[in-house]
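Presented as structure tokens, the chain that follows is alone, the form predicted on its own.
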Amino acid sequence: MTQLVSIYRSRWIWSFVAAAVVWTITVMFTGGASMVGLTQAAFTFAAFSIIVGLGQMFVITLGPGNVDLSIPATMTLSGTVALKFINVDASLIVPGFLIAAGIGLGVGLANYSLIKLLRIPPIIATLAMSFIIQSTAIWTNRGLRIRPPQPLSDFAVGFTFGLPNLAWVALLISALIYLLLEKSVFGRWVIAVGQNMRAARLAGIPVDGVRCLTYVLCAVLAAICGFFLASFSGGAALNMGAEYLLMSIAVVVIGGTSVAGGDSNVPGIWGASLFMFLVVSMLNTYGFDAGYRMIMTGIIIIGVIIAASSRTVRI
């Protein structure tokens, strides 16, 4: 009894509460007809904002202030970087792959040189910075969309037990997510610096590197959905990260991990992903045009946030 009481007054399950949901919503105004089709799109379109979203959760868990803005352009340099050098070659898919983490690495590393050397908020360093990598990735790409070779292409759209690849994937790296913030020193580490900064220096966590290493992991995520982004939807494209900026922060919000840091919660970018595809997809069923499923999507979102707020343990 006294689990359920704490799952209830948890933020994380309205996300999952929220979803299931709109998705009974959907699926019986269509009269169940797109009851599996519905649920297949919603696991594999939601696995790309899970993603990058854990990495945006690591970042906005440092404390105020703490938000990546380059993840779509991070996205769109690896998925055109990785697709070029791969040339339709499927012998070179892992090849292509470590590129595209290793784009991740560098932008990660860079973002923080520029919050550290030049001693400037997070939120310009990164804006800057996404203006560089997009800049460099019209240039690489030159308008030509890449496509991914065909073994990769199959594996993006397709499907294992029932569910899409990608959910697999996006499964996998929630995992070993979880695993690092709840079981590893690492984790903790993250935890303390968002709760304190001065106080996580004074007990000796080595609070640049923990920061530092926070931030390259967000853009090593992103740089990894932006390469299964682009073999899922055929190529590389110019503006395929566009969607993700304000995503990846609205699934971390809805998911219930704190803005004001030191609180992060992997079960609940699982929840507000779902649900950010599936009130899209209700609107759509419903046929709203685009600037009333904005307000409408808008409105959905803080009643969730609201629901959840008022159910968290007061302590």
The other form holds:
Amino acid sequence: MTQLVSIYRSRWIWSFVAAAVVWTITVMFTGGASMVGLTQAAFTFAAFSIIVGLGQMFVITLGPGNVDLSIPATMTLSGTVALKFINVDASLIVPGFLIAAGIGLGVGLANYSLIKLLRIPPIIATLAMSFIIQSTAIWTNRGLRIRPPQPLSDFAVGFTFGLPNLAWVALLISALIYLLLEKSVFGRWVIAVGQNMRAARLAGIPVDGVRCLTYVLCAVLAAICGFFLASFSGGAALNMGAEYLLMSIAVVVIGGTSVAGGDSNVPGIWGASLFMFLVVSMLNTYGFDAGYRMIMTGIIIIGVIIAASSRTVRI
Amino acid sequence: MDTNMSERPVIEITGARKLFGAVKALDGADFAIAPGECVGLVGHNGAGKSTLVNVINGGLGLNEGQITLSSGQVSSDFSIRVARAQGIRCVFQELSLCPNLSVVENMRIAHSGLSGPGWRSQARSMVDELLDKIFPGHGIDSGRAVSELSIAQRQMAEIAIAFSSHGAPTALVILDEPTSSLDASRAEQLIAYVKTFNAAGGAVIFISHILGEVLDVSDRIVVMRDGKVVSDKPSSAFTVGSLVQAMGSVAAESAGRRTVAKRAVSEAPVIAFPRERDAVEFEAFKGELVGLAGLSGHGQTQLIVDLFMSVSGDWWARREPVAAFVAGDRIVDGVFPIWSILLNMTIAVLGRWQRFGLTDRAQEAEYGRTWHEKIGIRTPNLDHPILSLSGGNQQKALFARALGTSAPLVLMDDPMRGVDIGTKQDVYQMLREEADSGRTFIWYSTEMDEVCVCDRVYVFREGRIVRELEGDAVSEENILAASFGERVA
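For comparison with the form predicted on its own, please write out the form predicted together with the partner chain.
Shown next: the complete complex, the earlier chain at its head.
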């Protein structure tokens, strides 16, 4: 009974409830025909939002004003550079992946350097950085679209035990992030910084180290996501990260993480990511055109956020 | 018992009962206050004082009990709105001004009637006038953001705003630990003002752990224990000793200074912190209680914070910390508000039990149990939110956070704000034992008897150390003389 109550009271459950409702409505409309296809597509596309959402969640946990707007540019750059390096040679997949992760590391360090050294608010620093990154991507890419090597694109679109491979990747990353946030000393520090930065520093927490590492973590996850997205969609495109700017923030908020910082959870990101994809497919199924679709998506996101925040009772 | 009692009370509460889960914060308390009266309210941490105050100001509803207004009418829907309409104002123990707004803007929040063109200048003249009247020479620019003021100035501003009236006259002001951040001279100014306010027919509820102050200012004293009123008599019937007894703790004899063995001349300090501006170089030796004294807000906190920053890393945490910090300004410097009591207690020592970077929940819970008992935090369960504790008990959790570390140096920034006498004695005892076993304490306090317990004292004035007092030279007279400098000849 108490377990039931605690589940009811946890905010993340609502993102799953919302996702399930939208799924049911969509499946009902198609008379059950789309059940398997819709579910598999939902997990595939949700995987990308989950990976970037987890990074954004860590950054948002750091407290008000902390957000990483360079995620889309980082995705583009890492996808472009990695595929260019691999150059359709299957033996270079692993080094290519490491290069992508390395780009994330570099972007994260650059982001925090701007924030710290020039004392720019994170929202401006990461936005400015994203222009630099995006320009670098344009410069390296020069309009070429290099295909991923066959084994990599097979992996990216393939399935294992009925679930998309990318969903398994997202699951693995989620498990690691869960461990980091809930069980590790580092996670505890991040949450402390998000609640009260000054008190955290005076409790002996190395605040700069913690914040820097968090921005690096977020950028590395964005870079990994960009690598897989480029492999999935048959090559990197310069605008491929664009929709993940809003998406990474929306899934964090809908997933029940507090934008005030210091209060986050991993499962909600899954529910929210599935929900976000399913909303769009539901509107597609019902035959709304693009304009209406975006309006409806916006209204639904706002509705969910209002519903989620009104239940939050702080003592 | 008082001539004023023939008038109708400003507010009367009978049979008040308030539960927080299983905790009975109020257990059948009766309380009334007449116009022109100053009532002292005393009791241990968790005795129910703050709860009673929050009931009177409308912030908390009662589970049982009756509230009668000055009109004689029983209020069935008593709320903050009703309380304000009755002219009831409150200065909270945890300072409650909006830090990002100026004093003038905070004045506007307190008085919604201040509106239309020119409200700013009107508010400014009102608050400035009151500040000048209550705290001559306060040095507060009321156009500045509250966050830029020192904690003492914030407290003064909050008090002035509470006493101000616009539209509805101010009938009752509740002062919850109003002097916790004020030094002795400011406290005296406040007490003097309370008396003139009383003479003009205003009522005041005065809550303080400094019993001498309560005896000074009040006409009548109400003693609370375990959510009940256990004693209610004119203050002339009490002494400090009998008050302590009524609160239910053994009368505390004045704590004597420790006898410390003379240091060898060659002994190296645990920490030295030379600064250009100081008249005496700051040093602390092993096993010493070093006091920081002087009027509040004269650079003591700054020294403690600078000292802490200089020995702890921004980028990397040492496994064995050099220093631990105990906050006095709990909300700003200490508490993690979303967390439970346990998580708040263990944050500084967490690294000790890590394996592969992961925390050890079992060790953490064990640590919590040990300190729960050792320092006597009043809660049935450490998993409750930290903010469910009374101020003094939050402070105990912060003490547990710092004393549990292996740090040889403990820095305390006026940590006894709002802590009751019983707890203070327990903590003093613990500090002495720890110091005897070789720990060094650097202790800023606004209370003279605390400073006088220290082995050595640095006196501050205008941001710098002006005097060092050692051994028997540590006395109230010497400290006061040094803090006022040439002004006291």
